[in-house]
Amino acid sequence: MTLLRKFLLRLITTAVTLFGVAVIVFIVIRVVPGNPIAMMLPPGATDADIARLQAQYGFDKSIFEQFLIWLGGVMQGDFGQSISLRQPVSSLVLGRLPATLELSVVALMIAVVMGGALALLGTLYRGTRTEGAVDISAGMALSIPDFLWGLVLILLFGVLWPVFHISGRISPALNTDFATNFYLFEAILRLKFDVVADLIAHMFMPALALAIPLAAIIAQLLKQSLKETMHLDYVTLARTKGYNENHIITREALPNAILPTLTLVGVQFTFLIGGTVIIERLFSYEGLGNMAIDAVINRDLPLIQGIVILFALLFTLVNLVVDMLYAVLNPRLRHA
């Protein structure tokens, strides 16, 4: 009952958060300078043309009336029509979302593997130069933002040593008869390994650029948690039983030390999704972040609103899942 009550409370909090985000975004993007209607008009447009477009998109009403109309449409699943692309916002956003999710998941997997390996290495060789090298590497990785890592990767593996693709999501020459927009997951399920290899070749550098700073954070926190756990009684008992250091770290210390890292990974994963905006633009990756920049440039207010609401929904859902997972995995909370 405690977990169910907490879950229902978080659902209510999520709904309130999304409503607050919707109000703030709706008002802010309408009070900043710039007229989206002016960007749509051809040279020589008359006042009648301006009035017609303003009425079509509801800009002839007050902000409060516009918000009520938009909110009523959202409650029915209608986020309006894009001003620049002349298509429904919901179909545009949901069409680009799978690419961003795939990129974020791959980046998270790389970060967990890299960060976990560094943390285990630093713990196994604690007190030696290897631990110092791990700390220095993590500090350097964390001090450089992801877009700079992207530029470095483009220079290394796209120009000097052209191994990976530096733009796009998939090569146009490949057979792209996908049933969904989750290209990578679908290609894996359909055993199209040539398509999988091409998708990974396009995705690897942007995913790695996103993963490197997160891997440094994971390495630092997990290594610190492992070092604290290594002094506890049950670890000492396992050591007196004759278990080797590898067994003690991976079987005894790691399961308990990983819980704080799990919470951190969930929180950082939301920032990782937000970081795709710049990385997708840098690599011309056809995801939601790239579309967001185009929407801001074109002052496409309905599209901006739809993208921001979707990002906010992703953030709140990820945090909700992490909180519930932490409560399930932590025995003290599970049996409270």
Given for the second form:
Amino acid sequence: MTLLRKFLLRLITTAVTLFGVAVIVFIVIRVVPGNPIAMMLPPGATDADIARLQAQYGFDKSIFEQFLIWLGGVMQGDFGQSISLRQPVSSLVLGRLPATLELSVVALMIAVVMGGALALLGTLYRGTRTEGAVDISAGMALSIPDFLWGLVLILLFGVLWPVFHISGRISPALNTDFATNFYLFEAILRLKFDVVADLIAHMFMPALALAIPLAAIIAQLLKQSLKETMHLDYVTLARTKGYNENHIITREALPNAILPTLTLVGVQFTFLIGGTVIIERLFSYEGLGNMAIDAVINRDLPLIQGIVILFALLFTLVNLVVDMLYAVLNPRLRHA
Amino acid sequence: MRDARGNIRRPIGARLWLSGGWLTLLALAAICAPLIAPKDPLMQDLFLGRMPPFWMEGAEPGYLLGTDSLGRDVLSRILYGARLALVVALVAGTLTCVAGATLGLVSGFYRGWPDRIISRFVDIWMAFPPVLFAILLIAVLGPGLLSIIIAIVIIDWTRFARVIRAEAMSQGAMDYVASAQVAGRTRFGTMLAEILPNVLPTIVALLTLEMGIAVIVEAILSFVNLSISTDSPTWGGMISEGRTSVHQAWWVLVFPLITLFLTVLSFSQLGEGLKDRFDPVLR
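Given the form predicted alone above, produce the structure of the same protein in the form predicted together with its partner chain.
Entire complex below, previous chain first.
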């Protein structure tokens, strides 16, 4: 019962947050100097032409009226028409979303594997130089943001030892018949391994750049909670039973140490998704973030609005899922 | 060496010295840029485009770290770029800290409706992708130094507000705060005299971190061509140009990147080092 109430309360605050985001974006982007309508017409256009088009996009009404019209549309799944690309915002944005989702999820998986391995390594060799090395490398990896890691990777694997592609999502020659925009997922399901390899070769560097800071956080936090768990009585009991150190860390300590890390990974995953904006730009990866920057440069107000709302929705969804996962995994919370 | 928490204590001294040393060096370079820069950072010479650094075949004497595609001296541009980077770090970092820490302190110590309002705004802010928000704000405010500083403050205040709120909240629940109240201090006086000194180490650590972040934000904005006018040399602008010509002239990307890398690393290590040093529990 309390869990259900908590969940409903969360849904309400989520709705309030999304509404707040919509209001702020709406106000902010309508103060943008530069008339998007004037930009899309040829230089010889008359004032009457501009006025007519403005009316067509609803820019002649007050901000409040525009917001109500927009909100009414959103309720029916209509996010308006992109000015620069002249297509419905919803189909443009949904077309790009899979690329960003695939990148984020691959990055998350890399981060979990890397961070988890580092934490286990540091715990297994605690008190030795290896632990010190893990601490220092995690500390350094954490202080450098994804943008700089991306540039470092471009130099390493794009120039010095050019094994990966530094731009794009897929080689044009392979970009043929996809039924969905989840290229990687689809290629794996259809067992097209040459396409999978090509996609990975494009995705590797941007995903790794996004993953490194998160991996460092996971390594630090998981190692810390493993350390605390290793002193608990039940772990000592397992040790006196004669289990070896590997078994004790992975079977006994890890399941209990993972919970605090999980909540943090949730919040950090939203930061990672936010990071895709500049990383996609850096690697010319055709995702949502890259489209967002173009939309700002082109003053494409409806498109900017749609993308920001989608990002906000994604962030709040991730947080919601993590909270529910936490409640399911943590027995203490379930019976509270 | 192990401290009270059983953690291996890292040598704090070396970290502080190295990061402090690099930042001092950078500050000196920024201040003395007109005196020590070998060339005019804006001077173009199309006959000297993409000259490699001094140790390589075909280097042009006088251009230690080579030239970019327009024949501008990379070293001089890095030195001049340090000016903008450090101004953004200091001014934007400090303003963000003051704004965010104040809101966090009020929110965490006073609780009640100020807390509800501030926390609601923090929630909304957390739902924005920060880079996109920054780009959007610069599009609204127009490019320029002031716009960058304003944008950083608007975006990043939550970083302070969230952490300081939590700290102020836990400090506020402690006995010494209650006794200060009993002793006749006002609520506001307690906040300034009792809570603030106790959260100061965290504020200092966050502040230096924020300075590093501010430098990055400026670089990212220059990278998407939204920072300052293209006349003034910026590290981000250099990186952006270097990215496009990385296969022909890697040095245009590498040297500003190394500078940026070390600067951001130094800011964060300085913050960590200072935090350890001022932490009353560890001391």
